[in-house]
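As structure tokens, one chain now follows by itself in the form predicted alone.
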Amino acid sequence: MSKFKGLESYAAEDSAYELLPFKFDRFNDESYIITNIVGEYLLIEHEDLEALVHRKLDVTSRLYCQLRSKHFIRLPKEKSPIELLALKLRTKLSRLSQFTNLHIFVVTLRCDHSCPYCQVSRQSEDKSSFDMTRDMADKSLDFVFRSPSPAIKIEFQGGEPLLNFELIKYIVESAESRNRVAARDLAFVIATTLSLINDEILDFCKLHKIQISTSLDGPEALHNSNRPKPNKDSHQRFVAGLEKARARLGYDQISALMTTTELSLDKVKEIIDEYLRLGFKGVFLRPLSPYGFAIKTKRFMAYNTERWLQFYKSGLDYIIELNRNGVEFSEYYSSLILKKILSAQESGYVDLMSPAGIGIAAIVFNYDGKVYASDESRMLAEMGDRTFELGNILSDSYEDIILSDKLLDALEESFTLSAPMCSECAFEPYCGSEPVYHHAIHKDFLGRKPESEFCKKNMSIFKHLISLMESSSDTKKLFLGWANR
């Protein structure tokens, strides 16, 4: 006697499936997209997901098939199928239980740029008195450690954190420090520009293993337009930096970010040249946030969310023929995206939390004391908006500031699953609430989700990786290997 079953013994007995939690969305004219708890997915047309809800799909057809696989029906008294859903859903909450990790530290709001895009409303060099002190800097640390997680990121921002080197280097020592007691996972990242990097600095980010995170916004007439220096000589400036941070911390120890102006629109391609000339293996194409400066010079408004999916699509259409073409190179956007698609896991990116990632994923202390519940909670206070300001390491606890009702209210009211329309609509599980996106523009936690560009730029996203997934095998080749990295 055979140890195993025939086929016929898998096989449904009759149709009397029964429907497992799921939403759904026109997706196209031609069908709409269902997804389910833990983001499995499915295009199917109108007729199948009419026969779907009706319970009179054929048991034999391969979409029957495809719906038990990823969960979205199940059979009657049949266990393993919610027994599924749940171990995946631990999975991707799972961070959760691990709770703050990245931790912003603004040593100083002094830069030595003056980007007029810059989110932060940074301060000239001269002005010491936006420098964080030893003081500020102790009490931190003691909330860091406080932080249940296992590992810890402290990463070190501005202004240009460089021109407060000496805080840095206290600071990165005295958590060491008290990690030999502690023993978490601890990384530092330095976020900077280059222009400061020198011999003593790259030795010492070489001793304690620090990381470098700076900035390149494309081409040299490009990026020195968008971060002007008084000798116009950023570019120049970064190139002589990163060939300097290199050869001595190694190529995967630095990493680069941009920021999409006016001027980048029509250049996309020469932008993502630029990345390959100097030898990155990707690049973020970020939009402008709403926060500081970028507000007040207008430079936020100099372009709508549907011009910068145009730059965006581009972009993408590009990096994805390289790859054809055999050069190896990501979009890193799509690849948190897809991560989400197409794995259990969660990325990490706090703007595509739910739960929202402020203060449970990443805090900020700011040079005045001042705690936010994350970076861009610190641009909207520079603005004079302080709905995300808990309170200031100097005279509150871990307590006050963790358990504030600052915090739990916004964590609470941007829930996208019991949050009105996100709750029904099908890429939640793709997406994040974004409370401060929507405060500085809503004045709300939630937002009007008809009239937000959040959403209308994710579900643009959402849809356009879906759709380049579903008409060619090659490119969801392509995009498994981002999402797995």
Second form
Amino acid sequence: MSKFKGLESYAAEDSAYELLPFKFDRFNDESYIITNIVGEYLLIEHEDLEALVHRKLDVTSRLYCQLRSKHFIRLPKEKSPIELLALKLRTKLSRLSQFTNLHIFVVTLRCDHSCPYCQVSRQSEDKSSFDMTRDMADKSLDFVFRSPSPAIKIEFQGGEPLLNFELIKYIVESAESRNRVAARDLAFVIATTLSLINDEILDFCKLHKIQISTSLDGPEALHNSNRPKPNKDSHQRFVAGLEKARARLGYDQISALMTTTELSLDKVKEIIDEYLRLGFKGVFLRPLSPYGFAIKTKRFMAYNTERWLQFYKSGLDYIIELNRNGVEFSEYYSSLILKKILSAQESGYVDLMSPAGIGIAAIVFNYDGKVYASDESRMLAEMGDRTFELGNILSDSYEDIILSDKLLDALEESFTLSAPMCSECAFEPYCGSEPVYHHAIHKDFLGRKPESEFCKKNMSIFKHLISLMESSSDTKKLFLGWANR
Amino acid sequence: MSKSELTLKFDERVYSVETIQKAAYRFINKFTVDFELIDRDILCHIIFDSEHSDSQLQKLKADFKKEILDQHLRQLIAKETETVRNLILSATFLNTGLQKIE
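Give me the form predicted in complex with the partner chain now, not the form predicted alone.
Then the entire complex follows, led off by the chain already shown.
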């Protein structure tokens, strides 16, 4: 006699299991993906989906065990699946009560570069009328410390923010002074090309633990072509600035972002190799966004989503191959998505949130006192679309701005759990609503999803990442590492 | 031979108009559908955005029918799990201070 009872002993009589909420979609010609209320997934055959819904599953099958363990079904009156799903859902939604972590200060619109794809309409270096004033900075800090978030990140952007370094110093010191009472987890980031970095700036960054977020588009020729300067020395200045900054602040204090132009499309390996050569541990493969100069100069139309996906997929293949050969390197957009697929944590990435991240994950104080719901919102405003302009920091209160109809309508109308097609999409737990993108392209907060390139891009990435994991246990192990970092 | 329109007929005892409308929405980038109700029949007049060969048309028609089946199944699942979904949401927001106590 066996010491253990067989699986059938634990099954409900007459296969009387109950369904828990789940959604499904066709994954490929052979299988369906099913996801539960917190985004755990399984790939199953069509016959199994029918059997699952019509109570015809074999209770001794592996699939039945998987469905129970991942909370797609429960036995009658079983409480633990409900409690566990509620706990995971509460974890995923916990950010909502602690809204607005990222506060972006556009301290100047002046810039020393003239990148044709720039998403902000930049002005030349010598126009101080494009600088934020101290009064605006003070009022913005009043706003920042009204946020209920225990963690506050202040990011300085431009233009080139280092062209108004005096104001950065003023804001950092004022914020730290206020924080002696407010006691938040306060952090600072400067988004800079590094072309103007010097010892004085680095000493200040060191003293105040300021991180640097910079831009690297690839090898020298590509970077210089994407980021023109009169002396064609953008890459050279970047490398010199990077070395200097790392030596003073430490390796992990500097991160870099890349933007994909049409020149990048057949150079994904070279781009990744350049990141590796310069000692970065990962790359964020980013397509161009449909805002600002990228639209004016028609750069945004230079390639379509399909072409960018080819670029992304070959880059990802190369990164996986590097890891197989012992080189630790990751792709950050994939990591953000994998966190949503493989854990109960939310990545906090503004583009992949529902309710949308605008205003409640990030907010922007512009150089002219205007307050925008996100970085992309101010880029849209530079193009003449002021839909996401929430108010003016000099004349509007915190309540006026954060409770404005402009913000609340955009959040409510773009909510994926009530949006046509999104509400029933199996990939919804991994996706976001992105009202700013859809407003830029489709002139409404939702857009029609079958026509949305945002939907096409993300659905393709979700499917690709899951396919890679399902076809290789090594890749799944690697992705688990990325998701849990 | 190419076509740009066709009509499909469904029995409303089998599929609801809502089920077919939801399926049609997913093809909004390929075709639009005008609905007509005659007795117990739901007539779907499909107007394609561009002309298609017979084989392409057969594929689109088959995909649309499969999607209607999927939508039907989705509605069954949503209806059956509505109570438990509300139970999970109640448990999620319990003690978060976000519920109004009367």
